[in-house]
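One chain is shown next in structure tokens, namely the form predicted on its own.
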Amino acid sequence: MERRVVVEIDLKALVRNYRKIAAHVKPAKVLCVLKANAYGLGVGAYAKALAKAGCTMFGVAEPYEALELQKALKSCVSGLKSSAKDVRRKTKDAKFEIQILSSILPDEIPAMVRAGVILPVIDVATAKLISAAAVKAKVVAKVHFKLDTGMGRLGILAKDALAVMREVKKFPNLDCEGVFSHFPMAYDPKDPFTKRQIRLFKSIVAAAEKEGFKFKKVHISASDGINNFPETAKRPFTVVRTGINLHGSFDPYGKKALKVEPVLSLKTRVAQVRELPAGTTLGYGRTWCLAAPTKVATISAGYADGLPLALTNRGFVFIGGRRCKIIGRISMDYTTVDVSNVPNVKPGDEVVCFGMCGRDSITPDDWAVLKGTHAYDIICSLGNRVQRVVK
């Protein structure tokens, strides 16, 4: 039985977005961030589509995600069917790289080294443990120095970067192939902080290279940086990371240099339609009072499915090809909307909560503005009873 609420994922649009991003940042390479089970949408389908499109670098947040993605990539390659033999051959021969972009805990290191996952060096102690695990496993572990140039969350402080690099370079069985950092303000192209970060990061990389480091992968830019600071896709930078732009979403405050398209549509169905008299109040808190007799539909989705409470009395959905205003507070399982302008609406009719409707659209970005957040929050909030449907 199909669930009442579904999120449709257009993998063809996802691939088009990936290719647009890759073309935009060329010759830099694209690392696709698929953490949190591809933001809760299903890492297997995403991995297969992106691998077939030519992506070979993927980022996650923690070890469990790395192993799940590794399984997905192996299965998608073995099960890949394509009429173009060269696509199948290139995909089978590709060496997929999975990188943990945050931190690695001591007890997690041995398994990650054996799995061949690229690990972050956030301090000397972590590098020492990675080296010891690599020696024991008789392998060379790839690592990237994670620098804190202003995020204030994880990594090596800028003032300590060269000293840490020199110490880590002494450890055996480590391939210090990369160095990276992260922006806290890249969504704002006018804020000078990001420009200062870029200069600081580049100065550290230049100083390290003078001391003999040869970094194959240098990256600081994620989706916001790609759109707002194009210099982060040029030398010395060789890699960019992208997550939210793959879904066709942006931070609401920055530029939209990438012409990506929406990938997701959230849909439900009408549960009941009623003619309610003037003076009727709707929902918890009685936040809406009908000024006149009104045709009201109750739809089968609420905040447990990902509809933000912030849409209460000001959001819209599509029913019958028309925008319908949300009236009354959104409940856990249901939402009430004004369908006075929709003829013949009945229980079971499709409701598009966000997605395209003819030339009109409602996007996760629109919801993010009303909620005072960003599209990541909207997408990651889609509930576990929302069925994921790949198109």
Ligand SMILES: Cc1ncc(COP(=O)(O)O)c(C=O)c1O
Second form
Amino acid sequence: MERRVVVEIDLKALVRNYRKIAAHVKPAKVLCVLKANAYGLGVGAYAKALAKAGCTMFGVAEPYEALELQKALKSCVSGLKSSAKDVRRKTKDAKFEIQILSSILPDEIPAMVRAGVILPVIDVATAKLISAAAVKAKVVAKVHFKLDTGMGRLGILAKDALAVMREVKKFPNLDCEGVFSHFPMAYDPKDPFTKRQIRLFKSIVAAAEKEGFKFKKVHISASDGINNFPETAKRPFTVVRTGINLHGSFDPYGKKALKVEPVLSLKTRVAQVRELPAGTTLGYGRTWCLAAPTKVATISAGYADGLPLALTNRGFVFIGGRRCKIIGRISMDYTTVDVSNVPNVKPGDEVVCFGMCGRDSITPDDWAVLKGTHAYDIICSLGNRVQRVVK
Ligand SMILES: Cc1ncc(COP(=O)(O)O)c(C=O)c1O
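Compare with the form predicted on its own: the form predicted together with the named molecule:
What follows is the entire complex, opening with the chain shown before.
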């Protein structure tokens, strides 16, 4: 039996989005960010679809995610029997690389080195521990210097970058193959702060290369940067990271240079339909009072499924091919909707909370605007009981 609330994931649209991004940034390569269980949607299905589409670089936030992703990619290679011959060959031969993008804690290092996960160097002490673990495991650990050029969150401060790099270069069993940074507000294409970050980052990379560093992977852009700062897909940059655009969503304020498609549809079903008289108030807080007799459907999804409270009396869903207004406060498991304009609506009917309806659509980005947030928050807030269904 299917759960009452499902999020359908259109893997074909996901792959088309990946290919669109890859074509847009060529010859730079795309690292797909699948942290937080692919933004809560299920890392296994995402990893397999993207690996078959030719992606070889993946990013996560922490070790547990790295190991889950590694498992998914291994099972993808062993489960290729039903794929076309050329996909089978390419995917089998691919060397998948998994990278932790944020920080690594001392006790996490040995297992990550043994697993061959690419690690961030956020300071000299971390690099020393990675080197020691690599020596012990008799391997060479790949690392990327993580520079804080303005994010103010993690990494080596720009002023210390060269000194740290020089020090780390002395440590054995490290392959310092990469250097990267992150933007805090690349959603604004005119933002002078981002432009300064790019200049600062490039100057550090150039100075390091003068001292003999040969970085294979140089990256600064995530989705916002890819859309708004095309220069970050050109030399010295060789890699871009993408997360939210894979799902077909954007930062609400950014220019949307890429035409990515919606990947996600959130669906539930009608629980009950009632004709209610004028004067009836709906739900907690009695925030909506019917001005006239109204046909009201109660649908089987609420804030526990990820419907933001901000949709109360403002949002819409699709039922029977029509756009229907949410009336009354969203509760944990149910939401009330005006279905006066929908003929023959009955319990069990499908409700599209976000997704397509003919040419009309409701997107996580639309919800984000109502909630005063971004699509990341909407997508990552889909509840545990929402079944992830791959199409
Ligand atoms: C370091 C880093 N790179 C890339 C991403 C992916 O960002 P986006 O989903 O905007 O593409 C994130 C997300 O927060 C991140 O923290």
